[in-house]
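As structure tokens, one chain now follows by itself in the form predicted on its own.
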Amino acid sequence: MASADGPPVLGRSDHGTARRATLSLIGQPLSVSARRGSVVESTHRVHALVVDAEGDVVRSWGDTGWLTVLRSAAKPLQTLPLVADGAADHFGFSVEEIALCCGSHNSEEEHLRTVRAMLAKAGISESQLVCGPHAPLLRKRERELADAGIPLTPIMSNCSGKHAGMLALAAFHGWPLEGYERPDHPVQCRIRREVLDWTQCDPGSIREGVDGCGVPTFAVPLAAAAGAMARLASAARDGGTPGRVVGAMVRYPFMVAGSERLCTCLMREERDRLLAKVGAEGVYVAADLGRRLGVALKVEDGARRAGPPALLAVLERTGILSRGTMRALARFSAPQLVNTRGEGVGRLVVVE
């Protein structure tokens, strides 16, 4: 296990396991370029693959075996044991608060009025989070906070959600709320466990570091994850606990990010068929849970606005996209460039 101070090394996985879904493949990349007028001012390298919940590969761009930090990509499996356990019903916990559970939200008011409502039913007070205040994800809301004079505070993080969730696991338990961030924390050991199973991983094959908000990240090989986002479609069918979590989020995207993000635009225009989550340093997975398929990319670089057109184009590539929703989404699959005044003045562009 990585610490704080060796956190793990991005790059091609030593790692491997006897799964297919872990099994490297190794092609041409996806490349999302800035072009500035007829220039190809800057290119980015992207990584990506979708499997089905056998985890064969269904198609594939550059390294299915690189390993990679999922960040906030494992919010989803980081919250199935909120309700496998039963901390979730013990507390009363909604749709919409299971949902944010596996957000990355913008501070709107509708995530923190909802962030506050979980804490208050489990007894737990905002001091008691150890995710560090940011600014929030939507830069209007972030200009809004500012002219109001708001402060920054921890319920503003984007991951406040998860870690409430945390903090209610622990006290379902009866496990200490002090240090439930720490990895030899029983909650961080109970999300570990839960982590593996879906991956597949072996337990000397995922590598750990400390994530933004101050819990333990898990490093995967990239078809790992997209096996465990097939696996989950496909559970969520029968109901139970991957059912209700991943009903939560295709119910209230919403929650899952907020205005103006990917996420939730792809959930609301796909409604019950696509699940989407981003994560920090351009990585994504997304799952077609009609297909029981699985999607995983990384952006070698970690470049965030190279995320959304590369996701777009491996969904349509793979045709898990309707026609009608890259229309409706075309914002997001070739983005504009513009200069300080707000003026155009070039895109990103994926190409193969």
Contents of the next structure:
There are 2 protein chains.
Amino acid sequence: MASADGPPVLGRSDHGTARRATLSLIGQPLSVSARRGSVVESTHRVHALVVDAEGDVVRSWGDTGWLTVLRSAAKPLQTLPLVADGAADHFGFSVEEIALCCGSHNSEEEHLRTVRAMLAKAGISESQLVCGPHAPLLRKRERELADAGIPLTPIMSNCSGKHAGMLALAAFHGWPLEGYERPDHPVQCRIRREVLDWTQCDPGSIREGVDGCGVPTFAVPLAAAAGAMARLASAARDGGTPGRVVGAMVRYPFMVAGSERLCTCLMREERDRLLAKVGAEGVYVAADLGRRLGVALKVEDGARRAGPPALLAVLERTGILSRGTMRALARFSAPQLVNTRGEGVGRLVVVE
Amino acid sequence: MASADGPPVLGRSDHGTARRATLSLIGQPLSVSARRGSVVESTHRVHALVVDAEGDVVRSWGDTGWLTVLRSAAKPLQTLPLVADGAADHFGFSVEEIALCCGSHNSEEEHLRTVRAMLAKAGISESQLVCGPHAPLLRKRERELADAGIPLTPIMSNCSGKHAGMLALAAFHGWPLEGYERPDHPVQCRIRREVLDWTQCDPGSIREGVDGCGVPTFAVPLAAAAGAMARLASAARDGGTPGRVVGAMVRYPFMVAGSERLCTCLMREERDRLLAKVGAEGVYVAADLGRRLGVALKVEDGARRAGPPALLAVLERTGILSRGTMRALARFSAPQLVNTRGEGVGRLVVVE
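If the structure you just shared is the form predicted on its own, then what does the corresponding form predicted together with a further copy of the same chain look like?
The next block holds the full complex; its first chain is the one shown before.
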């Protein structure tokens, strides 16, 4: 049920800190249900909000102060220093390559070729990537690599574009490449400052963990993530570094994810109008570039499957997506659940 | 927080039907949190209860009336007709083979050999199994099969023991083997009656869907699942069919799951004292055979990862498990979360 159906409670978030207490809207979370036959088998609770460039909440579900580990949803912010400091231009990185730094790619041929091109331009060896390898996010690609007997290496991390960008930033500044993943390395300190700026969090209020690929990841109240996206959309209209990073993502959406992935399909459908970026454990951020709206959501239990239906529901209910786009992306908004025999046995549905 | 900390609310469950309204205890769910660094990144809500043989609730968390699709947690009940009707004896099935019918196995060599032996005894061809193939539940075994280039076939469904038992039941009764998975086939009608008996649900109140392997799966209030386990534990003390099925599971726990799986490890540690069976989408049932207690839990969002910590917490908090067993199974009760670099980046913890 949307918070619009009952007045949200204005309360002090549990996740506030002594230095910056956050006033949060607390309403009914959005619910994504897994139906099997006529039964609701499992249910995911989703916290989400849409804010405008002035920081006002347009609409919210659940707890807008929910402390959210951004994971890969931070990649657009993590890429800004590469462009702002001049490293991208110094090494002659293409627009596609900048998009790939912001991406969680499928390890498709084009992704791997692009990472290798970046490393070559910056004079960095593939063996200097410290991200851990993992099976590609696209199941079809996983089988393709397995059938061809190609072993998984660090370049096949969905984060290898981001890592190539981090190494290039270190090389450009003359910082050591060794240890670029550590929280106290100049690359990570530079990125942390950028994330603090855009989320308007102060150094004492941000919390950190180690991401799936080994670099620091940042936890901020959900509203701070949405606010960062609204500010990024706003700043991008004036060009400059935000304009180049946002422009790269919306112009080369394949680099941001890949085949059969929501971020890519959404940005293709809404060409130049919408930014979308997934993060692990059920996170999405998005921005309506025309209306300068920022969007952030967190699936409370971290389920990857609940993210796409929830994001599309939030974008539809706030008028960001047209009916045409919703129809084109129906396979993401109410995906069928298929058993081992290939039978449709249920469906994920958003319940309000 | 346990319901014991505040009086549970006695209410009419949303999941009740016109024919059988269920009075449910509704308290605070058990919570399994995924911590990353110092942050709670994601949280799973778990409904759970323990009941005695008289049907009285010993302890509960969340909503005891939660409509729960039993999935593979129903396998012990689904195996009872095979023994009760005389099919198991007719075909000379061993105790291990009966255990495997109740299992969700890892497709390890011993599991596959045992399914093949059952099929041979009943004169059934492997091609008559209709369960869909899938990657083994044990990651190590998945890699082993992939490295050896062994293609996945229906016998590698974790449910192939159950399917072999269903086919044997059909063959014994002279029912057609073709279509044994369909809801109106005599095998499934026979099994449905057994599930209704033990869960004390009436035909109008039970709900059904199609399971991951293609056969019907049953949805019952969580309390009915726990009650069935308490009654099964009670009946098993008198021997007979329940005694044989329960005895097979606790004597051959490897057949019920396999290497590095909680059901197997738990039944090995608590030899002859405890029954445990997992189901997909975050379900567990268990029984304390000495005290004749039945246990059932459902992770609201269906996350597989939250099940083991939740089950162990429920068993520990109700005095079913000793401290020694809890120590021996610490890797299941608070498992480390590891990133793609093999670094420990967090932990699953049960919060009360």
